[in-house]
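Take a look at this single chain in structure tokens; it is the form predicted on its own.
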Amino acid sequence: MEAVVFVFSLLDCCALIFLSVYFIITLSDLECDYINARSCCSKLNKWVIPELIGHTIVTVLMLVSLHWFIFLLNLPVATWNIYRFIMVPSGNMGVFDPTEIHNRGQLKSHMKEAMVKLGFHLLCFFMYLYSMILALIND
């Protein structure tokens, strides 16, 4: 059972790594003016909810399977994703808004956030891989 938990977490983490790379590429395209703000934000907002759901599922899965350290490691990022989604001002297009993305350094902060998430998901990938191998050996 434990191996199944980590296999699912590993697959989910691969999807989250892909999303982080996609966010970085799309934001860097906006920064270099290869795409306009409206299309960039619509592309990114399409993937905010799947990212939120994917990360929340892994966090809850670690809680249910009693892997406390991994749960506590995932909890701040999951909480941040939920907070960021809930605190979108009314009238904005979503988490990424084309009218505000160039204001007050939001583009740079979104880029930093995507980089930090990429690093976090890479760390989690290797933790899940190690845990999966350990669970398969112990079975």
Second form
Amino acid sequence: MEAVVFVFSLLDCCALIFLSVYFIITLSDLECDYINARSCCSKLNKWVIPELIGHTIVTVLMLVSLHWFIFLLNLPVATWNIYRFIMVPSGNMGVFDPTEIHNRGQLKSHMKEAMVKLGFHLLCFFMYLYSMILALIND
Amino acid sequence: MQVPSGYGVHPQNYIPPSGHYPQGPGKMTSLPLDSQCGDYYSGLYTVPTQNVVTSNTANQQPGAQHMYGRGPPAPHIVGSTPGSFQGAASSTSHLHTSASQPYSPFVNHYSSPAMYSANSSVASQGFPSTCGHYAMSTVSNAAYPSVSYPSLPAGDPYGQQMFTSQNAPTVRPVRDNSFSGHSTAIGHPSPLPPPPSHQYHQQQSLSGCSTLSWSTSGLPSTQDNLVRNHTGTLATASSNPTNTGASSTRTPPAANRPVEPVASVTQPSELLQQKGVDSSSTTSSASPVPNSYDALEGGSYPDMLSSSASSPAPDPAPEPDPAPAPAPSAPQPSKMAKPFGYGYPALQPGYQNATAPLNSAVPPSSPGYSGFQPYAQQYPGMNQLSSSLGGLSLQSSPQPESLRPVNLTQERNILPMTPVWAPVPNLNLDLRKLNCSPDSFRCTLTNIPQTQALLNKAKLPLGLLLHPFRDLTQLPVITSNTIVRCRSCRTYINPFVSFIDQRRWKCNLCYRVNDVPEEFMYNPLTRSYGEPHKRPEVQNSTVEFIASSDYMLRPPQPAVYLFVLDVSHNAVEAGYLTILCQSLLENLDKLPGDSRTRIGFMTFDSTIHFYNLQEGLSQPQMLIVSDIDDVFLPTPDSLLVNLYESKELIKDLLNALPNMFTNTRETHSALGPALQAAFKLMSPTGGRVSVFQTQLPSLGAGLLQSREDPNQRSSTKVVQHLGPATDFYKKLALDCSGQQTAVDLFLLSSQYSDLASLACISKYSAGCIYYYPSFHYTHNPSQAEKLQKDLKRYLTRKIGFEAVMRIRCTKGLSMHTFHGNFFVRSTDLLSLANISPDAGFAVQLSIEENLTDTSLVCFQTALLYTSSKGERRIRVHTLCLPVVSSLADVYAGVDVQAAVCLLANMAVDRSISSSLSDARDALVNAVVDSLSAYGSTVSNLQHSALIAPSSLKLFPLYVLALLKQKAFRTGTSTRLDDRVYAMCQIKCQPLVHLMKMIHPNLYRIDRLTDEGAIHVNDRVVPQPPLQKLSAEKLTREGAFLMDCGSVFYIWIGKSCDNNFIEDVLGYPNFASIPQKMTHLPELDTLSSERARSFITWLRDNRPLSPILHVVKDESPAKTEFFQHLIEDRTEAAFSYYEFLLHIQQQICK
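Could I have the structure of this protein in the form predicted in complex with its partner chain, to go alongside the form predicted on its own above?
What follows is the entire complex, opening with the chain shown before.
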């Protein structure tokens, strides 16, 4: 059972890593002027909810399977994701808004956020991998 | 779907063929003979005849028609010319220079017949093809009615009945009658372009200085009167008479183009014919087409493109010396007469004294005071002598006046008697003369701090305020095959580049060394070779280029105007249609555009009504689409029609419209679907959509709910709903922006209409917003009058289409936040579907890398747009500022007005993204921080006093004014829409107008004298001193005029002199003055004349004509007046003195 949980987490984590990389690439494309703000934001906004769901599932899974440490590790990031999603003003077109993204250094902060998430997911990846192997051995 | 069949079934059938718009290149030049001149500058270029010195120099070529007045012409000194209210205040030293220069009246004026011939050849080339084009489209349209709509009930498709897709042909029985009367007026099949006289009025409403307009005289003679006063080029270099004599002649591009690729520098309105040629030739060339506007304007231009753009020019002439060319190799022995712009070696020694701290003040006697001349444009109120004296006192003190410590709590009269000027950057003389006018381009700090750390220490906002498309009275327009730009950062060549040698110049933004193209070596002004530093691009910091096809993604679009009108019950009740239609009828011929101009109308209530105005119809046809969930265009190509071909039909429609809906009972408003339809209609071409809305949209996409709680209007705590409720309008605006369509919103409503949401449609499509609260054409005549005047300006002002603006700055600085109405498409590129002369922008800057290795920084805005005549043009402004390393210098160079305007913009952002109270706190903190930071730099610190440098002494006052402004005030009852509108205005008004909004000017007008008066247009305009905005200054014996930008108040004291009341107001005594008075009668008395000329002069200085309210001391309207007295205490806000104490408290904490 343990093993199944971690195999799933591992796969989910892989997806999240890819997503983070995709965010970083798209944002840096925008930074370098390869795509315009409109298409960049519509691309990214599409993936905000999948990311949120993917991460929440892992977090909840860890809570259910009583892995407290990993749960607490995931909690802040999951909370941030949900908070960010909820706090989008009603007039904005999503977490990434093409009219705002060039203002007040938003692009940079989005970039930073994606980087931090990438690091975090990589960390989680190895943790899940380790736990999975451990679980498989124990089985 | 209510539509059974017919229209609703296959909307895509009606989508116009995509090939319709992109026309062949030849068709683009379809400017008819008479509509070609007077482009924008018509009124403004008219200079009275005394200025026209018709000294035909010998070396002018036949057929050339450039006029180029060099040196300050005499009328400026006299100060009585139409243009002189801009130049009247030029300093006395200016006078010296002009007197000492013998060639100043050199004005070339060329014979115009030759121009006519050039002209006609253009026309013959371009016009027939256009005819062909239009003929084709008419054919297709003619054929259109016969295409039967299968399921239409009556079987008379497009007959004289209107069609509804609901098959309810009797909904509007009025219509038939209203149009039938006009059918006789129609039969004129060959729509000729209108007579020339209708074309050239675009600008006159602005300046009021055009006594001579294009319309009055024939083309040739008017051209003779066109004299350019090119004061900007009053260079030291031109002290060589022969040189200058030559410099004022130039070669006509039309004549020379085939022979040699010589650049010609043209004056704006003179050479449109040639420009016509240019555009035709450029359009037809199939050059590599960049795939986005970004690439066009050239942000990250790939090398391949840039080489294709700029390298071919130097190629034909082999460059003999790529190495630094010694002077003798230069064809012209110009080395010794080397003026500025050329003589800067890489180290820029000429700039050294610019960095010398503080005491680098220029000797006051030097003629450099013409450096003040640009400012004279802004503050024409100064009379010449005092202005130059003011300049002297500012400059000659050993410690700059701007650093003199001022004890704010002690100084009672902080407000100067004269309008506040923009500070002059501390540059050396040559650069100062060349620098961009502060009206177009201003920086909050005229001394740029060297590092971000220094900027942080100063606690002042760093940013630019732009007014790029301002109506200019003089603007060098350059037609050149190659527009010289830096190869790596794409900066346009400007006066602040340094020429390393004859062949190479160093970019002042990225420091790359570039080659000077061969074409640029020839100077069309002096007609000499090898003097690139004398080219007009290098002599003027504001220039306009005629762009080639490299700067086009598609052929330049025609001017397209679409009016979308609310005709619900509410709108009919308010009665704006009468005013709008009247205004349109009057200004139909003055709409900017050429023979391709197209116009269309839509109305909407719960359904959307289109109007088929195709030429050849006997009367306009109304087509009703009631399927607002899935909007479609009922007919593809006869809804936007050529203005000149269908003029009679348009007039019929405009005459009929006000009465068509008088009996309507429809209360709903489907604004969202109407906008979607407008977008569909406009997307093939782009253009301008003007939306008139009178209530909350209540149907279809984009419907809004009322969010305002009237009980919260005067809440001191939280003001909610400053942001939009839905992203519908934002999305649509971005779609519009992508299709080069701007939406201008006119909101005329009596109740809450959620401007916060509606404004998005204009904000992000680069439109503008007008708001007329409680508009009613009879009950509220002052609003009706305001609408009328605003419309006149709106319809006739200059307009630029499919524009992009890029702002560049010296390496090390970076822009991070933009304010204004536009869409930021990439990091430094603003996409502006339309650009209007009334639009202002602001940019915040940060210092990314230390500026230690440079003594100057430059900023350049390039605005690429399509003029209403279908030319692609680039207007370039360049501003140059010194870099300083000490904190004191930073404070010495603060431009307090610019800083306040930038702060206001930032505060608007803050109140939307965070909360209003946050924004208010941030404003107060800005004052507290900057003053305490300054206090810590002053050594002899008195803790008891609130010390500010003289440059910042108005800062607390202005911030207090901001806090009491409608946008940010709390505690006073403010309707949400009013507040949001004030915020919109802060975001998009240029600095001059914004300052009046924030801090109105108060004058006492019952004792106007001629002392210090200025002369404008043979009128004497008195210049009363400014009063501070406090009731303490109001005396019951006086009468006061308050200038709030968009509104004037005249406050009449209770015991005001009866003579004044009788002489100026035309009433015997105070009691008999009516409550609502909005005009001053034209009385034949001296005081009336003075008062009126003063008010007229104030009015002429702004684009939107303000409404005058006469406020009696006892009338209820006086609260309106008194709320602007910002130095006084109100229940909810500090007085000025209290505010100072509050700041002091905060600092000491």
